Partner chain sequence: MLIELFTILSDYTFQLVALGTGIIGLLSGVIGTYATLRKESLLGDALSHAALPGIGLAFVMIQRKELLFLMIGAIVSGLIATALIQLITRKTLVKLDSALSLVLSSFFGLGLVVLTAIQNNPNAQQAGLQSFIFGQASAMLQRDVQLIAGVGVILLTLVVLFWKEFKCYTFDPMFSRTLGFSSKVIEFILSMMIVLTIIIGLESVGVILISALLIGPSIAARQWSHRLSRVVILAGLTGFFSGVIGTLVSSMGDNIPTGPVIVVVVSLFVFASLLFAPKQGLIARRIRKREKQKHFLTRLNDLKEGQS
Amino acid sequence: MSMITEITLIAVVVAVACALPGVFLVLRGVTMVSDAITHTVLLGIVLAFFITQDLNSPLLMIGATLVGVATVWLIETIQRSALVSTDAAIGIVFPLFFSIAIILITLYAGDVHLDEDAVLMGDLAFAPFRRVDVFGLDMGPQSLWVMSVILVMNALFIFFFYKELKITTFDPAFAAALGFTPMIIHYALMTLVSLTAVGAYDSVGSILIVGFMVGPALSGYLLTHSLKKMISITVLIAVVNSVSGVQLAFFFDTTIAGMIAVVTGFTTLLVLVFSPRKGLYKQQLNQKRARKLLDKRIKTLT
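For the sequence shown above, give one chain's structure in the form predicted in complex with its partner chain.
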């Protein structure tokens, strides 16, 4: 496989893996919590690295994922104390964790093979250089494998718990009355979100992941009323965004993940304006039509 094909493939897998849980984040209105998670898993990565001394250890992924889940727990605990509103709870927890991570990275910069820039923007361009070898056989880039596994896990979770996810998302009280535990589904979703963030951070960087999660799902949300259709549209848009983002990044010779984030913002804006049912343009049109109708009625009256 040529390098650009491999990069495109990784970008597509990362984008779809992020977009799948994103559907439920958007519907539940907790996308900023996922923004917090993507920042705090960095602390998990740094702490786990100090223990394992190996950036590729699976323990690193588990530790970082746990820190992500702990973030959700801490935010919700502070919220429940009723001293602080939800958004402020998010706003005080994640900068603290992120700051500690940055301080640790700069203090031990010599020992840790992590630098701030890589953490922020990732380096999709270098992803094909880290390869998996099995008995001397080249099995393709490592991040492709890692993200494919995460993608499959996300897809399986949505497939098997579709009913539970749907009901706890749209009517948590009803779900609880039926005997589901919304809390368990919520934490399972958040665990997957942080696992995805951990897997994606070295190719996409911690800040842009949230765009990968929210953008496509938001487009899907604006284009349809059915959850199943929303999921398929989301996946489709994620693929389109990542493929065109990679092409544009090569054309302009710039950061790939950043370019995909820009494309994502652009397509979402397009959908926001031109969505046939809920778009801004359609709203304007409807208003104009309603005004004309009103004028006509008034004329017939007078």
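Since the model is a prediction, treat every value here as computed from it, not as a measurement. Whichever C-alpha set is largest while still superposing within 1.5 Å between the two forms counts as the rigid core. Numbering follows the first chain given and starts at 1. First, how it differs from the form predicted on its own.
Right, the form predicted in complex with its partner chain is done, so what does the form predicted on its own look like?
Partners and other molecules omitted; one chain follows.
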């Protein structure tokens, strides 16, 4: 298998793994929380590294996931005080945790592969060089295996808790009346978001994780009113964006993660403008038709 093929596979798996929970982040209106999580989990990685002194320890993923959940809890606690809005709460927690992590890296882990550039942009081009070796057999890139497991976990969670996710997303009060516990589903979803962000961190960086979680899901939302169709469209767009981004990055000899992010943003803007259901162009046509109809009614009355 060529390196380009492996990079493409990693990008596709990461994109789909991020896009699945991203569907519900978009529908719940908490996409900016995903941005906060993808940055603040770095604090968990740093703290766990200080304990284990091993970048390959599974405790790094556990620590980062816990910090991601703590980020959500703290944001919601501040927001429930009614003193500040959700955006303001994110603006307080996100820079605080991320800045602490950067300071700790600068002071105590300057010679460790935890630099700020890797955090923001990742190093997808180098992901195939970190291999899984079992009894002397090369099993492929480590990040591909890690993200494949996380992808399966996200897919199984949505499959088995589809009804709970749907009802708590669209009508939490009704869900509570039926005996569901929206808060448990919410924090389970946020735990998966944190886990996905940690798994994808080393490969694509925090910027592309946010793009993967928001861009394809937003496009799916603009193209359909059906949740099942939205999930399918989201996955398809995530795959297309990843494959196109990798190919264009090699063609122009530029950063892979950056090019995928550009492609993701470009396709999202295209859907935003030209979506046949909710696009800006469609809205403009509807407004013109409404004005013409109103003018006709005014003329008939006069």
